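First, one chain by itself: the form predicted on its own, in structure tokens.
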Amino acid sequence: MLTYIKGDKTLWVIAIILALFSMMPVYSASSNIAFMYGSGNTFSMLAKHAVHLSLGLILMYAAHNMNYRHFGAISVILMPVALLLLVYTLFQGHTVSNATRWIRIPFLGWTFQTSAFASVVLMIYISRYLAKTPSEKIRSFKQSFAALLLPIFAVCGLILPSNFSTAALIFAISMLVLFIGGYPIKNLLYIAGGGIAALGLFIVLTLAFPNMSNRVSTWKARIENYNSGDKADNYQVHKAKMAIAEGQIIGKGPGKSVQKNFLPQSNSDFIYAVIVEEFGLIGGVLVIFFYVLFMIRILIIATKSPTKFGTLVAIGTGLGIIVQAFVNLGVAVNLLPVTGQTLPLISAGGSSIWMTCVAIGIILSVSRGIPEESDEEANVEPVNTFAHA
């Protein structure tokens, strides 16, 4: 079997490791919500996230055994699909706790997420159009507008109603793949600059007319909740706390957690905290050190990719998936006001784990080119990560 899979062997380690290891804690911290909202079968919910990973798995191997190159030209085929099924999610999504970011799946009767379809499908998409696009057109922000800013402010703005952190994190990490594929840093700063006008200008609006979305005051509940520190109304992250407090060193022990009964996310957005609770200090430097490890490996793949294609592509799929681990790392141990985000390869949820996947099977792709290809070969000149043109 080994002799099917390929690109870099650690990478397929690492997440095969966080894959098989999410499905102790889901089980465990699926308890409550099994109780609170279905049948009380937590095996049944465990089944699901099981197929979920497993969906996943194949989708990653798909992926990878794809040439990385051909992503590019199907990114610019899925982007206006990406944008219609944001639009779509708007107007007519499912809504799950006054914020509407799913989609239902017709005859499966799931729900998907359609920011992470659309947040792959937009880095790829700029690197395509980073690697391909001759330098003097990437260097005028008139010509570069239309095909590659707007698409970047159509995502973020189209997610921002229902979803800060997670346009947050788009715009941040497509700034760093501009940064890097030689975008003009005087253009960064005109983007940057539009973008908080943009945010600002949403937040007056919906000020002004609060049945536009009710999002910013949940923002300014969580944030004012986070200084606040010993308010009440900051429930689940004082559990969170308990959780992890209690967890000291070695744990209570798999399935023993007793904060899951409390937390109102606890297989998702607080699954960490159930983490070191069960399997304390020292389960929860494992993970953080497995989402070290996946990093470096990302910033290697990117280094010794010969294509510039394959650099950005892999930063910007790979820096995703470990911004949103440390956010939602960060959530838990109260160093950032709750977010949303959920763990990636841990936390239960189908969406996020098959974009995962997806995003991982691209950065496998990347990484089997490397030995096979050189610079006389690649459509399109090398970069060097670490220099901006």
Second form
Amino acid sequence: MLTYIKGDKTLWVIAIILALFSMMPVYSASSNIAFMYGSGNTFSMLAKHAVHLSLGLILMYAAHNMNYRHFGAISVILMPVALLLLVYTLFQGHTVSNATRWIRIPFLGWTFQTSAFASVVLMIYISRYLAKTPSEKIRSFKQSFAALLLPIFAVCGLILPSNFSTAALIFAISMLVLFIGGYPIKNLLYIAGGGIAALGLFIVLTLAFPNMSNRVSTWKARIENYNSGDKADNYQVHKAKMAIAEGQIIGKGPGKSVQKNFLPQSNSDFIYAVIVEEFGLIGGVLVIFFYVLFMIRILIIATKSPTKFGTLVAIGTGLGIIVQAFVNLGVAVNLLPVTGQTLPLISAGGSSIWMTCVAIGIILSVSRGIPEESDEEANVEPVNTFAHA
Amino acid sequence: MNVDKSILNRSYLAMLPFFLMALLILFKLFMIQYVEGPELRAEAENEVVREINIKADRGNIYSSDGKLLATSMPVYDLYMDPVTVDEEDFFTELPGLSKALARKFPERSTAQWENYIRSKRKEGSRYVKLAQDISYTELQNVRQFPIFNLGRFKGGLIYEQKNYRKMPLGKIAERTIGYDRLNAQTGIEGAFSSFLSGTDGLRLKQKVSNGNWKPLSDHYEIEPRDGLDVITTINTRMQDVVHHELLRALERFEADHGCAVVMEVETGAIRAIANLGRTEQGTYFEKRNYAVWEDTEPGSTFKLASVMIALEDGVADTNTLVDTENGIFSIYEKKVKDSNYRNGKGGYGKVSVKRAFEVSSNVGIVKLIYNNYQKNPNKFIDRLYNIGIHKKLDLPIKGEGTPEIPKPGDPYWSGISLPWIAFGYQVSFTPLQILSLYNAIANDGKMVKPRFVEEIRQHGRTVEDNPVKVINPAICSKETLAKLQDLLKGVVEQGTATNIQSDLVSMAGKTGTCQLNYWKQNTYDYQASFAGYFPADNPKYSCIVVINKPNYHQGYYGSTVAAPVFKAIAENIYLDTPREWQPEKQNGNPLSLSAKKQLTDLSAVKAIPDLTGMDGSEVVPALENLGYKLKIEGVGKVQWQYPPAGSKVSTNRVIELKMG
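Would you mind giving the form predicted together with the partner chain, to go alongside the form predicted on its own above?
In what comes next, the whole complex appears, and the chain from above leads the way.
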């Protein structure tokens, strides 16, 4: 069995530990949701989460089994698909939490967050472009515009109306990947300026035509809440803080969270607060530790990857997960305003788990391409099975 | 390494903020935990945990013969939230619901119920009253109604539980059992509230979503302690007899109110206590606890005390002669008259003290006391105080009337005080206080406190006893006692109460006819009373009957109004159940075998036979045993019946009988 599992073992272990651990807080936090909106059957929520995770692990395995070099080509094909899906989502989307971010998969009836999919595709697409394109061409703003910058703006622009934070994060990660990939800092500043200008235009348009999207008012309220710290308006954050305070050092024990009853997104956006309440500071610190470990592993894989594409893909997709994780943790501890980012691998939710798993699978695939001997300095003749194939 | 070193350097640079972010999150985590922690935790506790009062079950009140007199049962008030019901369900099922409601609660017709609920939904009312005080079984029934059967949330049925105090035996001794409400405590319920109510428990509950609360732990923080049971001295059979005999007399004499009390001689246990007051419609109900509360001038029943003192002081003996003259005697221009004074042409002449007592000669008793104590009235008054009747009985039931015996030197004391006290005026006692005095005579001179409660029990185990309390171990000497017992027997044998002589039981007692408001002109308000005990020798029970303001034209003498009640009570109680019928003594014909069979068959065929001519005392129990409710007028043979013979009757039908 283990012979079929290739790639970075530590990353595998981190992913599986987080996935298995997630069962407890999700089961606990779902009780309230099952009681209020469902049939009252908490087990079905657990079973659903288990199915999501199993499917995710299968996707992860499948992704890691592929040669990462093929991802570049695939991303070129999938880029237009992702854009079409985003367009479809924007106009036909299924409403969750007052934001049009989801589409319903025909026949299965599952909801799917297209932005997560588009994010992964975009990261690979950028990495491929940066790795393949001669550096002179990259340095030219004009020459890189159509193939590189247009997709970034298109993806972020299509996500922005329904989900500002995700759009902003994808934009920021794209900038980081561009920066790492050697894109001129001067041009990056232009792009950032362009992004901010686009955002400003969107806000002005929305305020001018309020029927178009109600998101701006939600953002406004969220930022105001964060700044004012007003207890009544900032209900979720305050409950999350109460949950964290209630957890103390060792926590109340699995399933014993009280505040989960009052946290509207207890099994997704605010699951970290429930974790701290039930597993205490110990559990909370361990979760942070695992994400930091995850980050270090990605750096190691990126460092060791023999190709520029591998390095950039690992960093790009990895950053997607890390940024999401730290933003979620930051929201839970009231460091950042409420954004609606889930905690990767832990929060309930099908498409976010699957896309996280696919991203990890891609990173694992990159790690598979690392020559095993490279660890040992003593090895005189490096045998590289993948490089220059 | 095939990858450009600069890419890696930039990667580390790009990742650096995230390490810092992780540190910041950790820092914030500890800040929330340790800096803001205490305040947040206090707030959380405050918000999500609350104390819930767990009501203790109130104890039951039992009769001494083990019957349930008062118990608590849950009743429910019903409301509906018509807004919560789905529009489709509401409009398709409303006719069905209205129909069911109209059947169950006929105060509204089907159409009225429908309009009512429909308009309330339109108004947006979420708390529409449907019914109140319905039982648990009725509630279960209502929950099956259309719409309501959709469940608690979709159906919109709201029910609130209340505890209702029920008296399973009906309104008998209602006033003595009393009630315990927030600002009014009466009777045994009120007096023994501390035992009955128990202590409420406490449970911590935690808030869960949607405004629901769940218990925080498996146990109660404070376990509720259920109330204890109170075993009263009431005997339901005697109570029933006393109640109905009193009621009959009140109805017959159209009296304003009355009371009758039966006390066990040796223990002071109140076996029966009935207090009935008249309503404007002329019916009677347990209006006030007259026996405990109402202190009035007792009249002739108080002559017992006067004679007792005279005998005790040796100023006279029972055969000492007193001159009743022509039945009228003046002191300070006030006249004491005998009932037979006939404008000064009546009276009993010179008679013995015994005779004067038996015929209740006011002149005789007044002269006996006045002549002997007028120089030293204090001696007489002190004697009264020594008996112990000047103090309240200190009953557990609230509102006992205070006895009044004026003393020389009091502002109200006058020259006529002593003679008037001698025949029971200018003093004031409650019926129970007078009964205690008569009970002491029956109890070999030992005066005991009336007891309403036998004991306090918990789950059938005695927790607290209520032993006999002696007020005065000997109210007089044995010799005096024997003489007094003889006098009381004489009243029935050859005195004012010969009309109550009975072959079944011997009785001893004293009549009392007291004019009320005698200081006013032309008043015909009287209080008729009879106090005594039975059997005359080795008495078991003492009893007092006081009837207030009988219709003057129907009769007002203690002997005619109150004494027959006493007799009926004595006969009924003395003849232990099952009562032995002596058909030859009865007015009616003995029940023929065929009639008996007819009555037995009644349950099968449900057709009522011809009952006319049958003896009521036989027909009534026979019908009642079959489960019929009866409405009876008069006594004796059945003269008239409704429904007529041959009618089919179901057991919930009231059968009316007139007898005479």
